[in-house]
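Next up is one chain by itself, shown in structure tokens, the form predicted alone.
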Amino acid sequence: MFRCIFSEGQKYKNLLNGRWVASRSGTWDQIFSPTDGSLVGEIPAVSPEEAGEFLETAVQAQKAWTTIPTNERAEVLHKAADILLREKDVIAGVLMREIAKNRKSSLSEVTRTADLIHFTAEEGKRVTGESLSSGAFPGFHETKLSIVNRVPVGVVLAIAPFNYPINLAASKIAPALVAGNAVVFKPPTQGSISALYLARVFCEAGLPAGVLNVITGQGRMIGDFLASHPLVNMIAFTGSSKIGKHIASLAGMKPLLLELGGKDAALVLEDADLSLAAQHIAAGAFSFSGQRCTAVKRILVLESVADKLIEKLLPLVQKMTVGRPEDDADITPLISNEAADFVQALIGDAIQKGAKLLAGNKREKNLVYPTLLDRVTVDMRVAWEEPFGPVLPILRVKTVEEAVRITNESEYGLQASVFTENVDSAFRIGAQLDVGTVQVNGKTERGPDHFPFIGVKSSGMGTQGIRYSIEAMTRSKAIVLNFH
């Protein structure tokens, strides 16, 4: 079991310069289970007055951490991944209670994160610089040699979301660490306890004091302070587009990696394998109750095959189990009643405007049943707004051009799927879609984690993915040798 002590009963502590500490103010935020409302635990509510110490100690720790050889930094990451796997059942249990993720998905998140950390440790060893000779440029002789290295940016502020508090924290922390940065990690309030378990993993793995500091509290209390602080050299954030844009407005000239919202469309063409399309769309739309930025959030299907697609899709939705995460239900409670209210409002708006209800539109507190809507039109909110819940609208289109137009009219540009048996059509349509990634004959999703993960428009800024994240968390530094 873990050797680092980070809690007293149900009160959890922050990680500050190698010590587990509570807030000096003595205030706490209570975390309740979305499933039954029971108290999962309490976390320190750190004030802006205290938050500066988390940054100051990180600055000092980073100076020593960056002098440690990359292979030794990588070894700490390997140890952390091994500990994470050892404790997968414990951490998965916390995920189930804190964010209502079912057992299978909780275990998958932990094991996938261990794989990500191992891969990151090895990839960090392969980030190298280059040398350039002046003789290659017109008018210059071989009198200069530029040696270009990758150096860490300094202190990375990592901010993770509630839906993947382990994986989407590690996808920021591990690349930053292996590159020689220090990290100040702000977990989501709902998800903080799971994230603190991840911090405890790095603590036990032998990460030096201050290289990873973890600060909890309400974003509205300390978020602006952290994002605008001059000791922060870079920000890596996953969350809503609204908050991402706010962070960007505060960041000034800090480099940003922003992973924001999406309205991912599945375009189903007349020659698509409809059975395959239905399976991928169902899984892509309703995994973790639709609480994923990469969830399939609307279907744009050619009118000629719409009924046939529904024949294959509807039974898959109807057989989904609904209930508790501990029972491994397919659909579990949403993160809050407010989230369920929003989803229900989208459903109600669509039905009131003439959408045909095929399944769902049933709710028990924050548990929303998987809902499938047909004959959705562009004047309905659900055609454009990101629900972050288990509702899937079907928009029938007359032409491929119409499907592309509707996809591109979204403010979001994360991913899209194209289902077709014609590879030429797939590439032609893919080139027209204004998104970061186009999936051909597969659901929209993040991963594998070494693939580039890209959002455009309101869906993000910068490219993530293990090597891409390491490169984003370093900068080029040149030393020029002059020969006389």
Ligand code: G3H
Second form
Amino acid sequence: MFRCIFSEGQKYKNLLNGRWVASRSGTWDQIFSPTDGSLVGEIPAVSPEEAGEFLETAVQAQKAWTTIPTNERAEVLHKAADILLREKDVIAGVLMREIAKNRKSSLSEVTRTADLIHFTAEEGKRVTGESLSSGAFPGFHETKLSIVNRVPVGVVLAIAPFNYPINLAASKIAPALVAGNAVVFKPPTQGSISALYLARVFCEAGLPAGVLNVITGQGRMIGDFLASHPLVNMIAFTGSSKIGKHIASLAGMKPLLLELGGKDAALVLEDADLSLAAQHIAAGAFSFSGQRCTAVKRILVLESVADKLIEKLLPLVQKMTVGRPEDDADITPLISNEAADFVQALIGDAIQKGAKLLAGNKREKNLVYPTLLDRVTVDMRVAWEEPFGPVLPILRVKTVEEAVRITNESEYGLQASVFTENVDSAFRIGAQLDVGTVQVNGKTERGPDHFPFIGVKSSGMGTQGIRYSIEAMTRSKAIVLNFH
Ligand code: NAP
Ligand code: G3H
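Can you swap the form predicted alone for the form predicted together with the named molecule?
Complete assembly follows, chain above in first position.
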């Protein structure tokens, strides 16, 4: 059982300097279940006037936290990971209700996050500096020695999206903390209650007051205040390209780690193992109903194997279960009616322009059935826009060069998959693709969490991933010894 008391009935509080607090104005945002519209709970709607205190107390707390030996900081993280695992069923239950993620994926988000935190705690102990002798540079001889350490940046502002309120929060909080930073965390509004459970885990693990402050409220109300605040030393953001670019415009010279949208393509070549490709594409496109930045969002298949691929893919889509997260359905309600309207508009545009509907195009409120569209062409919106829903367009191409060209014409550059039995083709094509990561014979995906996760173009800047995030949340500090 949890020890930190963080709610009164269905009113969940913010973590400020070690205390659980409501907003001073007494204003709350209500969070409703995307599945049945029932009230999941209420969260403080903090105003910009109150938000400054979350940053000020973090600045003070960081000064002491950074002096604590890394192995002791790591111990707090290990403890948090253990508590998270202990409470996995409770927290997965909250995820199911709050963001309609199915049971299996909710549990997997929690256990994956416990692994991430343990791994981060260990990786944090291996952060080292270096020393450089001036003797290596012409004209200096051994007159100087530069001792270069990694030091924390200070206060990290962490902002997470609704689709991974636990994992994409912890992937920022844990590296920041182990490196000696304080964190002010702004969760997604839909996802805030899950995120406050994560904060409760860190609180119970013994994190000193103020080292992690969690502030809820709608991004459009408090986001600009936080992102542009001079007490924030670095911003780690995951979310849409639109908000990411907006944050970048406010951030001034603050270092940024931005993981944004995607339009990942699966390129299926003539010599691909089509059964393997179909399985990976189906799982990659439709898990969490397509609400993943790394979802396979379009297939670019060589015309000669397109029918054979569809023969294998269509049955996998048709057998997907559609329904409630609690029943572990494959396809569950989207996060909002507006999200479903957007997906429906993309499907409608494609069909109206001549795409062939193979499955789906059925909707009950925000529950959109898995939709497969063939003969999608480049004049259709779904060829380019990120649906963040269960719709998968198939574009038939005549050559590999055409597939590469269409992949690269996207404004996004997160990941791409190449399905081929020829390793030379995989590497040749992989080198030509303008994306952060190319998956060979596998679906596009972020994990495991210690791998580098990179978005180029509108998909982001900087590299996420345990060691990479620690590097991004620390900076070099040099002290030069001069010999006389
Ligand atoms: P979103 O609308 O961009 O929101 C992301 C976060 O930004 C939320 O916490 C949101 O708070 C906050 N926010 C909104 N306006 C803000 C502002 N002016 N200043 C600061 N923060 C602000 O994205 P989403 O709908 O949650 O997530 C879906 C998008 O995220 C998709 O485009 C997806 O591809 C992308 N994504 C990318 C990755 C990746 O790693 N590349 C991972 C997951 C998701 P509120 O909820 O209060 O509005
Ligand atoms: O939604 C974006 C996430 O970074 C995707 O992570 O590939 O592990 O689902 P995932």
